[in-house]
Every structure is written in structure tokens, then in C-alpha cells.
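Read the single chain below, which is given as C-alpha cells and is the form predicted on its own.
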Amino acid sequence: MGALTLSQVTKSFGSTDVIKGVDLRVEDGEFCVFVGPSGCGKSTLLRMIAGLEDVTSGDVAIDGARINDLAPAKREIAMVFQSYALYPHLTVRDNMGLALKQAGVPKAEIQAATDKAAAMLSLAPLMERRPAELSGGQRQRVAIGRAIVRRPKLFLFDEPLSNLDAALRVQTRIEIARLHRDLGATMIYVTHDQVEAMTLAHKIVVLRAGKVEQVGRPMDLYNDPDNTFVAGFIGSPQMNFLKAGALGLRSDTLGIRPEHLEI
């Protein structure tokens, strides 16, 4: 189980409010994607869920249990970073199994868990290499494997593909989607890439200036945006807006809801 609930969550740095009263429910097994313009607070919100940033007010809960005061290591959450965050002096196997080793898991169990994750990610031939001997895509798969072996309740991805070239992004995106299907785990994914959001997500959360503008399934947001910000943000290329007032037309004669128009 790994259902996440955010209740009126806020984050302030001094007098600057970054997250402004976010309410959100992510169901067990869902793939939820946070999108929004740069500086909207999506990575900060992810780090608050992980425990890497303190919550100023409000509650963060997993399976109904409040986790605000739990250390990151106690939250049963695994996070995959944009920068891979691998130890350069350790092999692929040791990088993947390090958290289990620190938790005192027996060596046989660590080897079984790392071998299973390596098979899922096509890393078996690379287990004795070090990060410097790997490509960017291989390093990212190692980072994902390190998360898998911990068997967390919740996976967090912070723009994991932004350092990869276009071809590797497509390949790794397919692998992440397959992993989600195979593991059935709850995943929260931050990205600025519209294609990633629309192809991976069960649910998209659109953020602007620390607030949630709309939550819904990808095609619901695309076909029925709540406001002009969501309409202009979701989709590539962006939606064009018709200024009815400039044409001397009323919105109802165009068959368009008034809230979707810029008048």
C-alpha cells in the first residue's frame, strides 16, 4: 500500500510562501505527474513528501499515517534524482544494495534483491562496473534499481530524464512505464516535459505559483481545462486563444465556454 494524502500543505522560506495550501490525494498504485512552469514549486513539493524539506504547516500522510515528523529514511519512500547521486567508488551492485546493507539486511538477501532489480532493468552485465564506466542512461537505470531494491511504499522521481538525450529519454520513459506496470507501485513524477506527463500519468497535477490549478487524467485536462492557464500549458504545441471581444463576437455564438476565453 502507498496512498498519499496532502492536507493544506504549505512551505515558506522566511517571508516567501512557496507552497500555498496544497490538497491532494494519490491513490495506491497510481502514477501521478507534477507539471508546471519553472519556479512553480513542484520539486519543492516532492522534497517535502520525501522529508528533504520541512513542512511549514499542514499534513503529509501515507496510508493514513501522518509522516511530517518522520526522518526521510523512515518514510518507506525511495527517490530518484535528476543527478543520479551514485557513489563513484562503488560498483553498480554495491550502489544498488547500499541502503539494504546499511539497514543490516543479510548479504544473501541483498544479492537476491539486486539481481532481481538488475534483471528488470537489463543491468545484469554491468553489475561489477563503476558509474564512470556507464552511459547516462545506464546510470539512471542504476539509480532506479537502487530505489526498487528498497521495496518502498512510494517512488518519487525528480525530473529523472532531463540529463538524457532525446533517444534515451524515449527509451527510459518506456522502461519506467513498464516498471510501474510490473511493480504496481505508487509513483510521483516531476517533469517539465509535456510528452512525459501525457504518456506516463494516470493523474496530472498542474501547479502554478505554489497552488494546484487542476488535477485530472491527461485527456481530461487536455479536453476540458478549468482555466486559460491550464489550457495554454497542457499540450504541445500550446493551445491558441481566440479573443472574442476583439472580433466583436459573443462567446456563446462560438460554442466555447466563457471561462476558456481571454476577453
Second form
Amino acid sequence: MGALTLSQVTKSFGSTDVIKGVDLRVEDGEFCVFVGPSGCGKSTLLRMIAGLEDVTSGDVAIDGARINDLAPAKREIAMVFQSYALYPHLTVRDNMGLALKQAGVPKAEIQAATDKAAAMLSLAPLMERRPAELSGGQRQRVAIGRAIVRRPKLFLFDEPLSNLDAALRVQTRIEIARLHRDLGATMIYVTHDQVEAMTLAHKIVVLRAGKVEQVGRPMDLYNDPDNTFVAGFIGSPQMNFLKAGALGLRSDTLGIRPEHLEI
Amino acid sequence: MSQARHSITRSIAAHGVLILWTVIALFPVFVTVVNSFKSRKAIFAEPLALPGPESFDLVGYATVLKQGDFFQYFLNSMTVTVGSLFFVLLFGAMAAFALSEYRFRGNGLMGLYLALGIMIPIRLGTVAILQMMVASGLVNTLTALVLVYTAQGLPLAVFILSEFMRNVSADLKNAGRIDGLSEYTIFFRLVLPLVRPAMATVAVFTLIPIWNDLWFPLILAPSEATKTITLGSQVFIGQFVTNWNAVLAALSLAIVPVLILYLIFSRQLIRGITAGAVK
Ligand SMILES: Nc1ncnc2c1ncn2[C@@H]1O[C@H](COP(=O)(O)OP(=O)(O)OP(=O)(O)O)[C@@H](O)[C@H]1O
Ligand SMILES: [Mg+2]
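Moving from the form predicted on its own to the form predicted in complex with its partner chain:
Everything in the complex follows now, all chains and molecules, and the chain you saw is the first one.
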């Protein structure tokens, strides 16, 4: 219930190719994190999965069914945005219930679903407020609540925590991990934060300039990177690179992680 | 301490300039309204004096209300203005949304074409417009005026509103799409409320030239049944004799409806003007 497959997916804006042939499989219930330098196409790929951008070529499929031409609302996905994107004119309850209302779900059911999500995120006392009357952290929780209420097959998060302060970020990260455990849904998560990527992910996808560099479990990427780009990108502080010839070795480059050095 | 005094002198200076400007701007209105309540002799003897017990005279208003069908003229002006305003805002906002939201071939060119009307006065096309109206049998109808004014107001509306709509959060619109809102709902329920200050700005800038226009009512709809208030007031201005009492009274009356419309929009307008300043 929620396995995603991308096959040779590409995206061009006019003459610029932004995504250059991505193959990826995310298993049902998996937590998959996209990382990569700014401008490498993480958000674009996520928006293509959501149906907010057309796919130039290739196929996007959920549970084996091709969804390239399906409207975003029909894909059984939910997305949480960096800027929260709450509807300013609706209360927290109506923000969370809007998708169900649009789908024609009976009122009592919507009420039950929003109450349940509110309880999971401790939003119950805020249900009748409008977004303008909430703090940043509360808004992000409402945005997450809005995603939960729809019971999607697939959750998409685009840097959901980057507008929060450090303490709140840790707390919300734990909350997202707990939600993933409780709901068992497939989640795809874009982040710049190494700690978020390493702690949340079952599977990390490293992207560079619209191509997948490596896919794997966090520790596999850390211990066994396929190339110097992945080696340099995963891990903080960054890996040191030396000319291998300087040490009398035959290969090109030698990488040493700072945390493995002892003085 | 010195800082405080400094800012007091500065604020006095600023207010002085503003008050001076207000006085200059309001002076013609003041003279018009004051003199509309005076007898003809008093208007010419002491144009700046307030109406006193001797000079007070409602003859202007009496003439206006007797002469012609002033209530009808008012109604015509109102219909034309409100109708044109409605269409300018509706179509202007819709075009602006399309230009700012969708990527399609020729988007930039279309935007330029729609904005071009700001620089080309519509009156240059008067003869062609008149021919079209004659051909379509719309001469001496309010429809003709509404059509022309809608065309006249659209370029500025599209230009201003598309700039504002570009600034509406893309994430918000996308969230709506994922939640299953139609593009129409996204436009009417999410985007329009957020650009309300810009809508008010456009409304005021569209409204005033339409209300005051003499040109098109004179050419396209001069019949008794379709006269606007501005055109109606012209009967008192003759080649040889001008009934100043009546002219001033008619003008004073004509201010009232725009003033009301303006007050409705002004709170939004001020938010629009200061939109960048307060944040
Ligand atoms: N509408 C667009 N038209 C043209 N180019 C675009 C458009 N949207 C994105 N791009 C380009 O696509 C590339 C990928 O953008 P994207 O937003 O996916 O990057 P990102 O990996 O999410 O970066 P960040 O980490 O900074 O959010 C960028 O080079 C960007 O300039
Ligand atoms: Mg991004």
C-alpha cells in the first residue's frame, strides 16, 4: 500500500534539463530521504511525484499503477511544505479537514479524523484558531496534521523543519519519526540537515545535478560511498581527501573522516 | 532627549507639508460645495465666504432637481461605474491569474500586449468605437459605455494584479491542488482574498476616471435616458449664460456617490499602498 517507482523520469524547463533520468524504488512503509546540494532538483522531483509538475518523460507509479496523468488530489498523497502553506481564512480544524470535505466525506467522519490527528499532535486546544494566531512550530504541526488526516499512501515532506529553531526542530523530528512508526506509511523527505537524514532514513538518495549518485541505507552510504561526491557529501564535518600518491598508494584519492583520526 | 526633540520638529514639518497639501487638494471641493449653497449674487460678490443668513440659497439644488431627470442621471452613472468596475476587476483578476500562474507559450508576450493599453489612450479609437457601436446597435445604451470603460480599465488592472499575484505563495496554491480544490476555487477563495488590497487600489484608480468622464457619454450615449451625471450637468453650462448655482449644486451632488465608493475601498487601499512598508 504505497510503494513508489520512478523509471527513467526526466524533467526539463524549456531547454534546461533539471532531472536527468532518475530510477528509484521506494518500498511500502519505507522512510526515504532525498539529499543533495542546493539546486540539484530535490524539490522538483518531489513535486513531480506529487503531480504539481508534469513529467517530461519516464513513468511515475504508485503500487504499480502509472500515475503520470493523475491530478494531485487523486494520487492519494499528502505534502508538507517548508512554508507551511496553511489556508489563512480557515480555522485549524477546517484546514485539516478541507481535503476530506472536497472528497465528499460525511461531516461526522471528518470531525473524527481531525480530532484523532489533533490528539496525535497535541493540537486539540488550538482547533478553532486561525493560522495567524499560531506560532511557527504550531503551524508546522497543523501542516503535518493536515497531511495525516487524509490517510495518504505516500507522505511528501519538503524541508519541513528548516523554518523552526533548533530545539523545536529536534522535537518535531522525533514527532515525525513516531508518526512514521504509528502510521506505517511510506514517506519521502527532503532535507539539508545531515542529522535529520541519518536519523530518520531507512534509505537515503543522494542527488547531484538531476541524477541519482547513490541509494542506500545511511550507514552504507557513510561506510561505503560509491564515489568521492557521496563520500564528501555524507558526514559532517566533511571527509578529508588526500592525493593517494602522496602516501605511496596506487589509487587516485584517499578519503579520511575527521572522526576517525586520532592524535 | 535631543533625539526626541529632533523627531518632534521632524514630525511637525512632515505634518505641515501634509496639511498644506490637504488644503490645496481640498480647496476646489470646498469652494464648490460652499458656493452651491449661496445665491448667484453672493457667489460672485464673495466667492470664498461661507453661506450666511442672507447669502444662503438653495436655488441651485432646486434647479437641478427640477431640470431634467437628475435622479435618472445618477442612476445611469452608478450603473455604468459599478458595472464597469465589476467587469474590470473580474476579468482583470482572471487574466492576471492566468499570466502569473500558468506557464504557456507566449505568456510574456501576452502580458506585454495586455499592458500596452496603459500607454495608448483609448480615445484615439473613438471613431472606430463609434462605428462598431452603430453597427451593433448599441448607441445610446449603457451597455456601450460599460464595454468601453471595461476595455479602458483592463490594462492597468491586469498589470497591477499580475504583479501582486506573482507574490502569492506558490506552496499555498499547491497545497490547495493536493487537497483537491479546483483552479476556480484556488483563484476565488485563496488568491483573491490575499490580493484584496491590490484589488481596492485598482478599483479606485478605475472608478474615478469613469465617473468623471464626459467624452464617451457625449459620443456614445447622449440620449435623455442614458445621460450620465457629468453629461447631465452640462445643460447648465451654455455658450452665453451659465447657471452657476445649478452647476455647483450638480457637482456637489456628484461628489457624494464617489465619496461613498471611495470610503468603501479606502481602508483596503491604504493597506495596499503601505503593503511593502509594514512587515
Ligand atoms: N519553474 C522553473 N523554471 C526553470 N527552472 C526551474 C524552475 N523550478 C526550478 N528550476 C531549476 O531547477 C533546479 C532544481 O530546483 P529545485 O528547486 O528542485 O532544487 P532543490 O534541490 O530543491 O534546491 P534547494 O535545496 O535549494 O531547495 C534549479 O536549478 C532551479 O533553478
Ligand atoms: Mg528545494
